[in-house]
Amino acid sequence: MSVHITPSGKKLITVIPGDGIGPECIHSALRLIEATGVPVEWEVREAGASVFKKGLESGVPPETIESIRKTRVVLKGPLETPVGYGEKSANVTLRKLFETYANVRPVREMPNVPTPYSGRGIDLVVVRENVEDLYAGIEHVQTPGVAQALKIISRKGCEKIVRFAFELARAEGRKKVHCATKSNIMKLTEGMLKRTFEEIAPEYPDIEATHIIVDNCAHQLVKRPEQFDIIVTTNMNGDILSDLSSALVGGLGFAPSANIGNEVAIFEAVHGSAPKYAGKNVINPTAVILSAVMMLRYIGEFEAAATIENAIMVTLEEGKVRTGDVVGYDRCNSTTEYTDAIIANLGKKPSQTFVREYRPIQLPQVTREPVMVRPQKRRVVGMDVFVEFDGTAEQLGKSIEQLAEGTALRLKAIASRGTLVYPAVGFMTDLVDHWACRFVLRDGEGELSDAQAMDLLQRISSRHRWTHVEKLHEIDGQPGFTKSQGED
């Protein structure tokens, strides 16, 4: 971790005010940081809606990227993202460009913020892998009515996020890490995180390590959230679980987050830009302020971070100044009044609320080499060819078998949306025009060559439209592919 130091000896931070309520929340956070006297300077840059409107599809201009490369630390407000069309999320762009692989989302019970869980002592962190999984954003329309998203999970990504979760536990004095996956269904992708977690856990004997199926984790978060300390999980699972968790303690207004990599860290609230509240001076800035507290700890300003966090807790304990998400927007204090109250309480400590002791986190050092897994033996044993076809499974199967005659491959099965439909087994499957045709070597020996694969593809293309091909790999004697439902 490195921080840019200005000629005047101050730590330089890139600030992105963001969209909607972002500038108001960021203004509150900067006022509080400056009130502590921390030696920092701000380099204000833009991203999000204003940039999209200028026609830049990433939502992140070059001058913002250059600032982040220099400062290595970012405090940002929420950014608007087009929904369901057009450009990628500017938030995701920032996370991926700077390999901020760990998304850290703490949630804890807040004083005088009533919820059905008040008094339960909720204090947990969701550690979400931040750049892979379905959020890699790799999608294709394979037929006009069928789209595909690739779920990319790497051993390197898993090792980094698992080690980070254990190191965070140590830095925050926590004793348990749960790994939440859907490995009972996605045995190769989600299963990779589970296997990596179980391999690395013994290196941290001081931390209790438990695997949990992610849907049970969601169930347990609602049923008994106080059992959790740290939950490490994949990208989409982490996005969902962290929003669920924040609802347990009063909502997104109290949910900070950090996106941390080995080179750059970006601090932001979990919540969005909430445009309907923008400019009304009624929004709860606590999530952004607590994100700034996380930032201060990251740059080594532990005393200032504790001062601000204590002041927030004192303000909430007093209950004199309340935000609209807690008491209603018709009778709340303004954002400015709430910030003023926290500033007035700087230097005080809460009487009923526990504030955790923190120490610097040791970021995991994982090899930068592109290859982490080197099998002793591997071979290509077949291929899946995805075909667009508007007839029946029987018609397609007979046609494909005829085309494959005389090649090194035989048609083993055809699946529709992951379910075996040829040879027919009597399943009541609703069919679409997207078919996965699985071919295997006729003799089961040797290895499929590219020339043999191309020969089959040329034959298929003489009669059918194929859209996608996957080689079937066998790694150290184990299949590197799953079977369709019903396939033997």
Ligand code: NAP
The other form holds:
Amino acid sequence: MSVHITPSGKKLITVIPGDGIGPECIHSALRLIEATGVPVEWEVREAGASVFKKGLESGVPPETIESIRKTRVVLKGPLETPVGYGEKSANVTLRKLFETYANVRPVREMPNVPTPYSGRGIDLVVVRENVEDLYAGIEHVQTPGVAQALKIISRKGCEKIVRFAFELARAEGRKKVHCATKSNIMKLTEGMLKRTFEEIAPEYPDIEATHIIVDNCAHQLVKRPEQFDIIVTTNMNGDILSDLSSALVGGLGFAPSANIGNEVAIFEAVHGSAPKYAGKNVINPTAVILSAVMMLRYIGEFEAAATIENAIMVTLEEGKVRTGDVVGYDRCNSTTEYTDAIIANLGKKPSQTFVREYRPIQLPQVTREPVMVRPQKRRVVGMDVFVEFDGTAEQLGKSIEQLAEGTALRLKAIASRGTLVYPAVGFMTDLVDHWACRFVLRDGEGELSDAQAMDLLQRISSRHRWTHVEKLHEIDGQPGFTKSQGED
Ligand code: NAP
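Complement to the form predicted on its own: the form predicted in complex with the named molecule:
What follows is the entire complex, opening with the chain shown before.
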């Protein structure tokens, strides 16, 4: 991680005030940071609604990208995706453009913010992989009746996020990391995160490492959230678990986050632009302020970070000045009054609330070069051909078997949405217009050549519309594909 230092010796940060309540929250955070006297300078840039309205599809103008390339550290307000101005989210554009692979969401009980969990000492962090998984956004309509989304999980992506979670545990003096996956069902994709976690965990003998199935993780988070320290998980799981976790401690006004990459880090609240409160000076700026606290730690300003965090806790412990999400908007203090109260408490320590000691995080060393996983042995042992068809499984099976006669491949099975339908095994499967035909090498030996694959495809297309082909790989003797339900 490197920070841009200005000629006057200050750390330069890109600030994006954002939309809706964004500018108010960011203003509070900047006032607090400035009040600590920490040597930082802001470069204010635009993104979001105003940019979409100027007709820029990405919502992020080149000046903003240029600034981030230079400063590498961003404090941002929420960005709205206005309906009718292109489909892209400016947030997603920023995260992807700078490969901020780790989404970090601390969740902790706040003093005097009553919730059903008050007094249980919730203090956990959800570390969500932020780039891959279903959020790679690779979707196709395969047949008129069936669409697919590709769940892309890479070994490199898993390693980065797992190491990040363990390093974060060390930096924050935490003792446990849970890895939450759905590896019992998605053995190859979610399983890759589990396997990577289990391989890397022994490098961190000081941290207790436990795998947990993600649905149980959600259940345990509601039942006994205090058992968790750090939860590392894939993108989609993390999206859901982190929102669930935020709700345990008083909601979005208190939920900060960081998006951390190899070179760039973006700090922002979890909440959005809450347009109905925009400009009213009533919202809770704590989530953005705590995101700024995370940013200060990231740039090595630990003392200023602790000063602000302590002052927030003191203000909440005093309970004299509070925002509408805590006491109701008809009788709340203004955002400005709340910020003033925190500024007045800078330098004080909370009496009941525990504030952690933080150390600099050792970010995983990641090469920009493509990382190739090189197996000892590999071969292509067959292929899945996805076919559009509006008859019965029996009709398709017979037709395809006939077409495959004399080729290097034989039809092993046909599945409908993951369940075997041919040869029939008596499952009561609803049928649609999308069929997965699995072919394997007739003699089981050698490797399927592309010419053999093309030959079969050409034969199939003489009678049926095929939509998608997937080669079946065997890697180091292990099948690189799953079987459909009922397939032997
Ligand atoms: P939202 O802006 O997060 O607001 C939802 C509700 O959460 C608000 O109505 C309010 O609840 C509460 N809330 C949020 N922030 C608060 C704060 N600082 N203080 C007090 N209460 C707060 O979600 P949304 O209405 O679904 O989204 C609005 C826009 O924001 C959308 O365009 C969305 O795309 C965008 N968005 C951006 C980001 C981002 O930039 N990272 C994230 C999420 C959404 P009550 O109504 O109960 O008072």
